[in-house]
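There is one chain below, alone, in structure tokens, taken in the form predicted on its own.
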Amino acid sequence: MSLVFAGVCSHAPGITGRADLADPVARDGLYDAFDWMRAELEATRPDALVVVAAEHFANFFMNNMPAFAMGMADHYQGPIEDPGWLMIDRFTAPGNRQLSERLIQEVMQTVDIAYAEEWLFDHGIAVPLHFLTPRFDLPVVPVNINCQGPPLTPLHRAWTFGEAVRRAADAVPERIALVGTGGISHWPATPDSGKINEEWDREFLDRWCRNDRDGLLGYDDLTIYADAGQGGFEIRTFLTVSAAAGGAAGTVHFYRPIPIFAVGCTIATYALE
């Protein structure tokens, strides 16, 4: 079939997890954002959502953190944090073994990728999911892009990785909805956690917006360090996505910094043909 949907959100614990203690206004306008997506997403009736997430030392830590790694089961559990914490009950969510190995061997062609049959979700993925399946009634085949242990994923192998998934979506016959999660800016479990730099991101979902592959790829890892944090390097979700939509147009639902959740919250997706 090919890709019938194509977005980008935020995943920060604190969006669930400190819900209570956010602007009212701020929040509902995201989650609002978040329920639009939903209902966008559920209208292309996929058969299975691809989440491209950075996540946070859950399954992969330095003794094995490869660059591109997607999820090849039946079924997936989470939240690996305290319920508690993030206020998202345990859940399982459905996988696709069989499906997941058709797009792994497709993607493989291309690009070099590890592949897990047990994955724990943490935040990253589990926030996404609480939003736009609260059913867990779709199957799910997550993707981890090493944004967390240096040396880090090169920008322009995300932005290979995303042609190789959107090749891979269009060589099988379901309906395949992306969806990457991640920052923009944010200083993430720092002394400067809850700070974001607007302007940063309003210029990067600029270049996302147009699909501007040599404007998204001219960041360099120092300059994201210093203008948007370690939080800002998950940048490589979004331009997996960006890749993946080739060359559509795409559009900011929703931004707002609330640094309560400790992110400039984002909501964007692209208008595939």
Given for the second form:
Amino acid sequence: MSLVFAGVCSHAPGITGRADLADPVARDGLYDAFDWMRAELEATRPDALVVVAAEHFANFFMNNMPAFAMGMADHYQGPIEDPGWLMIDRFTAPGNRQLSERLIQEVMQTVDIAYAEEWLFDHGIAVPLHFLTPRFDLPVVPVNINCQGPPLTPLHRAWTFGEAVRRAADAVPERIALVGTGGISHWPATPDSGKINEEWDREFLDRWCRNDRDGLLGYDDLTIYADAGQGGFEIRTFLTVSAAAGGAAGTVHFYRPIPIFAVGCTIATYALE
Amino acid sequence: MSLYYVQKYLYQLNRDPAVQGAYRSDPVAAVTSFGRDGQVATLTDEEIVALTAPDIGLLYHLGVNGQILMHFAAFHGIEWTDYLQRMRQGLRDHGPVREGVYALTTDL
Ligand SMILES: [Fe+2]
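Here we have the form predicted on its own; I need the corresponding form predicted together with the partner chain.
Every component of the complex follows; first up is the chain already shown.
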């Protein structure tokens, strides 16, 4: 039928795993924003949720690293992390193999992607699902963009991929929701964890909300690394959603640096036509 | 120095309960058997020690991707601030991160 929802959110493992160490006001503000996003998502009555993620070596490694991959299974398991560390119990999330296959075939018309009939979710998908589909009752189509193992997927290819995802969503009869997850500036999993460049984040989110293609593709990995850290490479997921939103205007519903979560926590959506 | 294979072992360990079981019952045997591919040694003695001790600081210095290392530290039940401290200590003991994109960007 069409793309019915497009948004982005953070996925840092500390959001659930280190919740007890966070400033309660900041944490609860983020949780409220996730609740709001879930209500918005549910209001669009989606048949499936496409999650564009930046995984951290749960399924894909440098022995065979795809620039893009999409899941094509009826079930997915997670999290790969110790549940006591992530504070998310082991779960099985529903997929829809047949829908995945139709989406993949359409995306492949313009972007060479890998597909995967098995996929283990790490925090990059488990954290968003924990808040957005807590009962694991909405079929998920996982997507990965290589934001971890250089050479990384070029930014402009993430844009092209987003356009292909939109075309594919519009081509199927189901109502498709799209959520991109990643950090903006952050230095996760280093001793600098907790460092956040709020000024850089706000400029990025301004470009994202204006759906400023040239502005978003004007970033490059050298300056991202210097100004936004290696965690900033995950903006590819945000760019994919921008491209899929087809020029729609965005709104940031929540942004706040929460150092113990290691990222400027973000909830934002596009107002689709 | 075979950072790729160090990371490959950790990638498998982080995601596969069977690999975790072998590691828990005899880490040296598990890592050593991974570290030989026919006649080719894929891991150095230093890397085997780092993987089995485990020496989080040395693995960080060697350039193991931070996400892989974070999951490995969690697997060992290392508490968050202790994990960050071990990475810093690794830099003091061994010097800056040798490879990759997870280097320290602030003062040690
Ligand atoms: Fe991430």
